[in-house]
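To begin, one chain is listed below as structure tokens, in the form predicted alone.
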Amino acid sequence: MLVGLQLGEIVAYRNEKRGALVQNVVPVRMLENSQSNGGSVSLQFHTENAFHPNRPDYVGLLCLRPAHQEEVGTYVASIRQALPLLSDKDRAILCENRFITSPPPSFRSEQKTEPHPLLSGDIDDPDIRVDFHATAALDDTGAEAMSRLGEALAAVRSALHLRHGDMVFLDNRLVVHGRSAFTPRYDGTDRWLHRVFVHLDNRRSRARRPGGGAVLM
């Protein structure tokens, strides 16, 4: 919390972990096959809460207990590193409103997004907004460009093997993240992270924060 507050304001989402500002990320029985922080299958690359108009600017992770399997890691990939691997044509397509993103089941009140680009801002240094599980292209041209974006991100990905006490903050505007698959034991010794979300400009989300609090609807 203290490190996150040096970057901006800590926020949470009412429909995610019941609005907890500091969230427990652990494998959950019955969610093992889900594309969620409670799952244990391979978690595809995504921007955190890509569907949401007020998605986090930063995602902070603190490792309380590492996985018992050494190969389990958090994968990260930066669009700044992947961009040179994309053609000018693909960059242009990815900057067009050709994609929609669905919310996760926990956000039942939310609808699919309006068509949006996967890359936005300066074409030479764009922000990225994508969830390779929940984002779909509206046409074949967009789907092909999105596939090549995924390949470019995979080519530049790095693995973070967090150990006890390790902390990392991911720039959710520039970096996508995922996780390798693992086999939980559900015996109280599984991988355990704490997670926080940070907004740089809290006024952008004021309309969704009843009473001016930290939890978004």
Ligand SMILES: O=C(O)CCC(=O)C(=O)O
Contents of the next structure:
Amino acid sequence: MLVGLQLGEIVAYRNEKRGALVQNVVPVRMLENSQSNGGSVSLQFHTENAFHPNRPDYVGLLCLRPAHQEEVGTYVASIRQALPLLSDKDRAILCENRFITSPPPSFRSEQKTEPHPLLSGDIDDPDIRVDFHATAALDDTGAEAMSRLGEALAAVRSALHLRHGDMVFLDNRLVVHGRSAFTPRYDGTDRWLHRVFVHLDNRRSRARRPGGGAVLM
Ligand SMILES: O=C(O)CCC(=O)C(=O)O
Ligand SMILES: [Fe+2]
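Got the form predicted alone; could you also share the form predicted in complex with this ligand?
Then the entire complex follows, led off by the chain already shown.
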């Protein structure tokens, strides 16, 4: 949290881990096949809380206990590196309101998003907003461009093999992340991360933070 506060304000979401400001990322029995951080199947590339109007600007992960298997990694890929692999036509399609993103089941109150672009801002240095599990294109043209975006991100992917005490902050505007599959033991010795979310400008989310607190509705 102290490092996160150098970047901005720590926030959390009421519907996610009950609004905990520091969240545990551990494999949870019965969630093994879910596309959530309690799962242990391969977690697809995503912008954190891609469905949410006030997504985190940064996601901080601190490793308390590494995975048993050395090869388990948090995958990251930056749109800055993937963009040159995309054609001008695909870039233009990805900048259009042709995609919708569903909230995870835990955010029961939220609706699907309005149609939104996957890339926004400067066409040569865009922000990215996508969740390859939860985002769907409204038509085939969009779906094909989204698929090529996924290939471009996979081509520039790198893996972070977090060890005890390692901390990483991901720029959630530019970088998607995911995780390899692993085999949990559920015996109290599994991989364990702490996670925090940072907003650069608390004012933007004020309407969703009752009482001016840190937890968004
Ligand atoms: O387990 C990981 O390395 C990352 C999981 C994840 O996507 C998250 O906690 O937001
Ligand atoms: Fe995530």
